[in-house]
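Here you get one chain, nothing else, as structure tokens; it is the form predicted on its own.
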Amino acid sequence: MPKLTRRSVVKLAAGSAAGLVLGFHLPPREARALETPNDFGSFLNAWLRIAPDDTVTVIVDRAEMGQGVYTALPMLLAEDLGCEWSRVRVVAAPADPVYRNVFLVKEMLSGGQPMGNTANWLVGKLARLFGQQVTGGSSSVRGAYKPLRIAGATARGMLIAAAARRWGVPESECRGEAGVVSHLGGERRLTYGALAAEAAGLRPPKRPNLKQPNEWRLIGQPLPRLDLPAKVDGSAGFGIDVRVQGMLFAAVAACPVFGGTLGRHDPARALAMPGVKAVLPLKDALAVLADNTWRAQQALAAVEIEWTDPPGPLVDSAAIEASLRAALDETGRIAEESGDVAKALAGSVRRLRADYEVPYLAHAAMEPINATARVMPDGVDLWIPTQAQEISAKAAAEAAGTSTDKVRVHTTYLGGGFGRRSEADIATQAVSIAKLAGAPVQVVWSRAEDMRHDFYRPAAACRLEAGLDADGRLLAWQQRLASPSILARIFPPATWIEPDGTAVEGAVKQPYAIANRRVSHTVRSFPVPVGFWRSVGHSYTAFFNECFIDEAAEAAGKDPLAFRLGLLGEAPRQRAVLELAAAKASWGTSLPPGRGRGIALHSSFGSHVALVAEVLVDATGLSVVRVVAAIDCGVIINPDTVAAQVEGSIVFGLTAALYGRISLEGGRVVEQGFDDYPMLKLSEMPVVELHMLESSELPGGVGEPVVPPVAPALCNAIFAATGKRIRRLPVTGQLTA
């Protein structure tokens, strides 16, 4: 592992025809430059280039996922860079250690909380050690946020000592700005592209120089996102758009009950087809290979197979709803404790309890799972849409039973990730396929296959009890949480002391001020695979709490808005998130029979969002007329990027909360496809409003926070419309006219 100091943190290696290269430090046999914008060759490790026609290209080493990445990150390095926007390319950069989240670790390891110098030090060493190379967790900006603008400032120190040196003058001297380092004491100008290669044999600036917020040309503004001319005119590379020459085309069936193998199966009437190749039986699954998707597919539904269950009973939903309602009576262990809740519950004038329960849910991402593989002797070549690629590459390096340093990943455009691509099976899958078939081979699923062979958001259930004075004050608070865990499966030592922080976030470290409080966690295992799914554990313990919020005003008398205000004390970012929304929203006036407004607050990923849901209860059913989003994500890069997310963010919490469940019959995930697993359609579609705090903190996340508090809004305003308080999910089908 590079060793990361000041110093090192940016280095120049480059030739005069490659002009600038800037990266973190690397041993001196892989420091070569780039040949070309899109080949990469060994230099496994830089972050900018820039070429003699002064193109400045960005090495970005986030997914691009529909979240904005290559747009967000180069502003940042291009801002403290000081280049012309329009000069601006992007690159995905390669899977290699140096690239490993850091900071998605390090807050992991620390909680979320602030840290010393000295564990921050020990912290970062273990993120570098044990992290990887993976996007998620609302992190990409968070992240990049310093890093790349110190990146940027570096490459414009270099420029300019360049350039100084050129004209016998003080660096003090020298501006560079807008791609062109200039004399200001006189006419003299040189272009970045004039200065790069020179610029590559100097030392990087000890401490350098950051640009003020009022200096600012690109962050804060609303720039045209890199991404999506291609995306437009239809020239974006995603997964199932890779072509190898020789490439064979393969579809697969998995045997549906979850553990089993494959088992019996005669593949003559589809090697007698058109096109068909091959048809070749994996462990758990079987693969038939074709000239083309179609004939692939058509051929495997010819395929009389016969699967072998696993030992053991066959799961259903009931069984697993049971079991996780059973788990309410056991105590848990302990995520957050203080005061005497007891006690407290014990004296309180009015005590409320109610039990809430959410489904697995499917990511369902319109692009289904896919990769492309080519196993060779001197390597394994994977294009890719994936969220990990130090995960894919060491899966593939295991399939192909070869080393990581032997595999090439080569990440696409993202049709959709929401955690689903963090995982590596299509990996293992694609590079064993091409394997046997000894040819470069695409495997594309279904989207039934998809839809059976998630890593599902885990389904939970809730109890929760409170305490009030005769005030109405919230004096005790008691939750008991029941689910898988998703931790246990990915890195089980993180079980082993505390409970899995991804089952409890959002329920403990909860903004309200309440003296006696009490969160513990009891996992159920079942034979379902689950998963991290946009906002992980947020997207369901803000429902329960937030909607319990509600019970609890309700039971004291108060209004939902002014009773959450009043715990809110030592919170001033979810207080200012809450009230403006509420403004925004006219909360407190009156509506017409049938209409109801609902509240929701909740802080996740380093944003606090305050949404109010309108919904409309008649004869034809629900409809929810519009959502008023308030946000506060610390400083915004790209104003119109956090806009898309959070219309986004509520497209994709409405199509939960309304229609999402994943459910099982003898071991086997009934839902096919978006016939039973419906989307949100456009005619559904309410009037978004969002407003954005202007904020002077670190940036906080966005493609997660919105989600959570989606559910909880829509619920409550259905109580508000209908008196009906809604406790599990999905919505549909409990209300009648």
Given for the second form:
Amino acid sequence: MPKLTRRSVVKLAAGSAAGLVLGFHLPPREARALETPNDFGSFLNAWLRIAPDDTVTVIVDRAEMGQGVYTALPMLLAEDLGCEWSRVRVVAAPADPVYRNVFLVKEMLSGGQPMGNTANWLVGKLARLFGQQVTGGSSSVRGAYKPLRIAGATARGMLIAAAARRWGVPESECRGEAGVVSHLGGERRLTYGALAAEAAGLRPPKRPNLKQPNEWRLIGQPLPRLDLPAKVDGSAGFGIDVRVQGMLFAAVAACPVFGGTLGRHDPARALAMPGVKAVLPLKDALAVLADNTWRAQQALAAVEIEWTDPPGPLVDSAAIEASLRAALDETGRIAEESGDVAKALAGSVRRLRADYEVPYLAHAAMEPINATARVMPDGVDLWIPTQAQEISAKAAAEAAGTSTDKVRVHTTYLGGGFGRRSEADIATQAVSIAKLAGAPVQVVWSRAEDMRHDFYRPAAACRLEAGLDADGRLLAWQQRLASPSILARIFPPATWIEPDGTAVEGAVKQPYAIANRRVSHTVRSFPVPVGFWRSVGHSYTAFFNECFIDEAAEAAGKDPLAFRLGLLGEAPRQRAVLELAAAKASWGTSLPPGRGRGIALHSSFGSHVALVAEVLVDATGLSVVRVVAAIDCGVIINPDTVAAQVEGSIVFGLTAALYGRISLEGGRVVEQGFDDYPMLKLSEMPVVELHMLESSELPGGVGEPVVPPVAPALCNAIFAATGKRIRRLPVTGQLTA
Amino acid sequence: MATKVAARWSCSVPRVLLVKLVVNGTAHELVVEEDMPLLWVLRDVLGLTGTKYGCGVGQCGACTVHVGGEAVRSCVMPATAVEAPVTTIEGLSSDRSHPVQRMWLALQVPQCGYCQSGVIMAAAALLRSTPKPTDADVEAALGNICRCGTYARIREAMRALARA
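The structure above corresponds to the form predicted on its own; please give the structure of the form predicted together with the partner chain next.
Let's see the whole complex now, leading with the same chain.
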């Protein structure tokens, strides 16, 4: 992919006039020389260049990991720019504050509630200060929806202004569409390419008009993804495919016990092997450099390494699970409370209680963790499949002993992300090794290394208690959660006043109208790194909540769908997806023996999803026959991408629910590959039927929201088919044939 | 074809052999370790990075190429054991015109795309031997792991190709 450098963006910053729009009023910077000119053309703003030949280059600041942002984001910009879609191409943005994910911070600070103008302005300022350029939280389209359309409209305004000036006519008599500015009623036309250089020097319009939805030509269309051709012919460049002149390849083994360090090791055998250049000790890892990946791996395997365990007892799964269960006896920190739950429980006619638990989960993206780094006197180049450009740049700068403005981050395609690639550990490692090596180095982890050095989805336990009245109405809901805290590592201030929001999300702000409610959380820390895993806290709270709601329905003698609908109260969007999924799944009609349907409703990342899973349990075991999905994700930018994300999320969720478990022994992760951390295969794929609700609401996220309801829909279906409640994941091993 | 070159090495250093490989129609003469997998010869020696590394132990299928037209997981096949021409994803067509590639684009099958070189090569080999595969044929031949979960579209694409 052609390079866009940070210097180009800086030049833009130095030259652009002040304006309302992000990317138009960048703080003044030191002027720098222009990078080698290329044919990308003039910057209209930080996301758009137009070349004389009318090529429209959209600078996409979010990582493409299969969720289609390299198409959806350009669609937003191109729509209001009014260019020909066939002219659009994409480059990855460098690391730069202008590309910060303001939306995510705003969402966190506002708690997802709408804000007044002043609050919005203030939060925006804070977001710009504290935000990061990061792809995650299902926020790329949500965050770009207004800004990129405005960026396109603003650029169109500048192009029109340039044409109007040239022709000596009022701007109001000109229009820009299909890549051309024309003058009403005349034959005068100028292409965007012809106008771009001039337009780039003009003041952006303050309040550009955005197209109305009924004028959209791109948004809402299932446009083929721009990156897919390269992904069917082998030419797409992932991080592992980067090739830099003089590059060495590094295989790395880090201490398998978390917190341990590198002890004695004998490099002699490795150094004698063909192509091996160096054996480099790091504090907690050993790197072997060679002239190809395999030689580095072979040589690493030939080194006998002694590791030094960290002090204290070494953790194992039994101890972790016991600790989490014991935590359920504690009151915990309140995350949400209403009414008087203790009193309501005491006064219920029927009480029920159940304990649930889930294990650590690995990300296991198909492309193993890797990065390529080159440390030179004038700066650091980092080629990396990353979700977090600025965090990576900062880590690289620290590792190289330089400043962030001397780091150039080149984002490649990602062979899966799922939250794993928002961590900077590989950036630190690759740059450290490259600096020691004095040459460019590509670090590629083995599959075992990747699986054993993850930032796992936390293990969690939950105790749920519900109280029903004589009519089977749910009066009281008490929920105690116990888990490690992700934000305790990433952003501790978020845990000072309230429990870690990422640990309780999905358990709080439930749409069910239950008068007496208490949700609390107890942190239990273990020396196992935890991080963001696709849908984060929702990945287990939906399992806990939607399974226990089913238990409450059973106790009330009510149908699970009717029970939920009866509780929904003022929640029209949730009601709509629930009813739609149920209707399309023929909920309530009879099934042959051994078959069962389970339903689950969950809202997350701005979207509402209902799933009905149908399973068959017979002598051969469990099979998932069909999943019917209904999703309300607001305005849909590209329906084909949404469909793909729904299908893929169901696979992701089923894999986790059926098989996923990371276990620990002696302080180290046991699992090391696809044989002991199994993945769903094609032969196990259920039929998926997807129904998308039409909506004019603001876009909701799509990358994560379908994952959470998969496990509860599955387990509720298993109950319907067998009468057995699954309260612990993974399912494997719990159903005897 | 592999020819032994050097006779005397210490036991901790692997034997190195001269191997003649035909890859995507081009002949190469290479000197490689006896046990160096074809995957790494393709990626790191020949610079054909379209074939991917996912596990290195033959479990995921990301490394699938054709050897003599048959699907082979190249991470567990030593290059020195290759006795027939090799086709990688880069050699499947020069212009994305192979029926599998066309169908993959028509149905927008890939998501992140990392596993897809292997899936496409496995699919192409299956269709060569079984032009009208049943669902069961497809499931048996396409055991590739796709973490993004494109299985529904893979299945649909193969059904369409079987009908064609």
